[in-house]
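In the form predicted alone, a lone chain appears below as structure tokens.
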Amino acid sequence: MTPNRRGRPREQGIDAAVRAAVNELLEEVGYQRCTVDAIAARAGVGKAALYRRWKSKAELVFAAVVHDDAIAAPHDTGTLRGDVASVLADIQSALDGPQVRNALPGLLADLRAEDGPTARLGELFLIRERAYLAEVLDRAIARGELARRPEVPVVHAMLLGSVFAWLHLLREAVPPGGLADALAPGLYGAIIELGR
């Protein structure tokens, strides 16, 4: 899925650079001192670069070490049982990272503290997050898995719910096969259920 953007296109350099030195920030000095100001200089770009693509330090840090605003449309694996544990593997790989487990606290605590950077990445994260599973959730339609889509903040939560809270609450060892093989027999079970 790419979105649609206005204006000059993005100079991919310039994202890489800035991503590079989110990622070597929140590892020397962790969330709270990876400010705007030490990113811009660490990529060599000035501060009006970034605000021009991320509106705060809480959108950057995320599109740098989560995943940015353009996600992959979902591999088509066959069936649900399938694709779930493919989505599982994503989320997985998106959250599961020194740099996740660095910027997290200090990213959580941003986002709840104001609204303004909450309501951004819901338009620009969650919203093609959720695009991403509705995509999966149609394709099983169209199989004749699901009778009806399920409602899709549903399938959002319980799918990154429970990689997030095995990573990061529980502090489990993710099993020998991932948490795709450990979590998508359930969580497929329970969105077949939704679907009916």
Second form
Protein chains: 4
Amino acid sequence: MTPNRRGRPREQGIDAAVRAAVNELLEEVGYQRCTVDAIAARAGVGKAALYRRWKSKAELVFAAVVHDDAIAAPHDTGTLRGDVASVLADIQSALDGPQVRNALPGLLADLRAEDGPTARLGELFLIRERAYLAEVLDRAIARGELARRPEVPVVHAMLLGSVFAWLHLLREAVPPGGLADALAPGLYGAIIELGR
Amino acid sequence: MTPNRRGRPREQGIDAAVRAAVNELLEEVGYQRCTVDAIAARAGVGKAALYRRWKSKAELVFAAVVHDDAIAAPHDTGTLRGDVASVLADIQSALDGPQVRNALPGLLADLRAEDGPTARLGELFLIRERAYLAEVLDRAIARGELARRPEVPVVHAMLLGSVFAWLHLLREAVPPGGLADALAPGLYGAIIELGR
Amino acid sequence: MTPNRRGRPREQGIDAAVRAAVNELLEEVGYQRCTVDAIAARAGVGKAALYRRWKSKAELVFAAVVHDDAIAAPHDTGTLRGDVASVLADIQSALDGPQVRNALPGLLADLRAEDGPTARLGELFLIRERAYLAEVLDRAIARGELARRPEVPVVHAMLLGSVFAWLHLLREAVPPGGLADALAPGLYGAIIELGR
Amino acid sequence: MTPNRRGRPREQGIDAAVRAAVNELLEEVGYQRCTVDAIAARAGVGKAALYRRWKSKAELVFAAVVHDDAIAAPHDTGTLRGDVASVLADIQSALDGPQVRNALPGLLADLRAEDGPTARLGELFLIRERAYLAEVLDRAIARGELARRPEVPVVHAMLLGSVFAWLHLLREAVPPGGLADALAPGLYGAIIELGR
DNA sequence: AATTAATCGAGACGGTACGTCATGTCTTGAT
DNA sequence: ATCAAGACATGACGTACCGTCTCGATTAATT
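Can you return the structure of this protein in the form predicted together with another copy of the chain rather than the form predicted alone?
Let's see the whole complex now, leading with the same chain.
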């Protein structure tokens, strides 16, 4: 995976074209019928170019679906209550796009089945999300809203899991006021309780 | 799926043999490499017998993995705090077995990909869990621990999602004190906040 | 394929290095697994340099395998019987090297599949062989061994074909006395019959 | 490759359908562009059914192209001269069909590249052809045309090779009188010489 | 000396075929 | 009508190879 120093450099447009193709196909036909051949054809690219960059369909789709700005810089709303709602909104926007929503279950399954370091769903993604979360909690402590910092993984599981469960396990419709608003009060209460 | 009226009756031992084979294979090789052919071979059964009973691999595995006592009768511990921990323990025990843990992501993906009523195969499971949850909340109200009943789907998403995220998204190790104990305080706080 | 007039001249050593690489690989792994990439790598050469010189793998291998002295000057042994054995020995030495033996079937297939003039790349080789043959026959007439000159293509087919069939169709082991000696008497008889 | 005793028997029509498809494709597009996928599609058959019967494209095509009646029962014309012409005509008809002619070079190359017993081009085919030849020679001895039996492989190489060379090495047009008639006199002379 | 232009090694690119594998259906003969 | 065994169509996957192209660096002959 180390880029080459000599030889023809990788063409720039391919990554973008592939991402676009994947996202279109995910939306049109879902994960399972979003074929590697179809992706290559739609992107106007050979399969070799795909497998040169990613080592499986799962990695390919993952890379196409996770955009780096998924987790924006942690927005400070001034209150923990507001920050929690903001984090939830970010999580929702990362999980609820038409592509991600179609891709996530299949992706989870395929990444799990592969061995190697990529098997963990977006290590990087989760690490950044966790750091984000730690910062939000620390701000709340600085404001005096929390006495101590709760275990970050616990908070992480509650926030991420609640959104995921709503969308993919319970498969409830997103409520009119927005999913973040529906979940925020309870999860705010949870954090307060843990930070007491 | 209607059983036969005439002709040779279905052999009794098959269901059990298949369940056993599925569970062994799930544990040994995971969901994707737990092939229908492998299941049939291990169970000493023809594939036709499988598809006579279940209409897809996903249904087959689901049936083999979900034991009816997954959601026990709602145990009344006397306090909401205790009940929440008890529910969480039940959820964890339903999701954390060596088979379910391996099967769940693949199952989610395949059930989602199927169209028609099978897609909601987990419905029954979820409905019972939700009823269970409603009862726990109502007991808390009766005890005076809650002023009003929170939205059940919200609570459901938080409880189920937290466990799922811990196990399958964050893939954290189960903490020494047990997963339920780690998550219970926060989620108790969440319910209190929502029932205020 | 026209050489350049201006600019950097082609490096001299490349042709030799490539020929060597091809012959090694043919002997080691055969025609099909003698990849263009492998040739380039072994020769320490870029693929572009190969395709600048030859227009396909088949041409490349053909050039590497056919040495110009393949058909030596027609050696006059003094009798038709001797000349036939000599021609056969030449043909065998052209077809029976460890490289040619491995390359020939694949080469035949690929050259045939290409359209255009390359398909007849062996032409030159065959034309010279045929001229050689005509000379041998004419000498026999001059000696009075033959009354008239047989059809050269017929004689050609018999001589070349017998050797080829032995090596590549029947895949018989080369007999102890040498292939030429085993085939010469019969083919001498054939020519006598045709020249009667 | 042992046929099954239990389970669904192999469908009968498939072999015939595949042979037909292969022969059509060979004639239309040649060996290299006669794709396994195209064969399966044209025959209305899955690729698995093909690979269940033959272990590579080469074997598949070989089986489709060699028809069992390729070498008919050795026809006794009453004279060695006539028998030789008859054998040659048989060989030509086996090698000169529009399909075989297209397939042979590619087939030779691919079979050679594979390891294992099939690598030898139609062992069975050659064995039968050789037996045929031995019988022709023995008849000639019985008639008193030959004093002793020439080495069969040598005769085999001359007869088979001459035809093959004419068609695939020299790539001469088949002469008006027929290829067998053009080659028969010389090869008759060869056999006489060897049997003297 | 500066310019020009064809070459060099390296390696990415599009296309295309291969052979494998899994799903769900179907077909045997036997129970 | 069921059973075990196993063949069937479909269709995706990941690998391999070919011949082309693109990069930055060389290397001569021409200005």
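All of these numbers come straight from a predicted model, not from anything done at the bench. Residue numbers count along the first chain shown, from 1. In this text, the rigid core denotes the largest set of C-alpha atoms whose superposition between the two forms falls within 1.5 Å.
Once the rigid core is used as the reference frame, the Cα position of Glu27 differs between the two forms by 2 Å or more.
Fitting the two forms on the rigid core leaves the C-alpha of Glu151 displaced by under 2 angstroms between the two forms. Annotation for Val18: C-alpha shift of 2 angstroms or more between the two forms, rigid core superposed.
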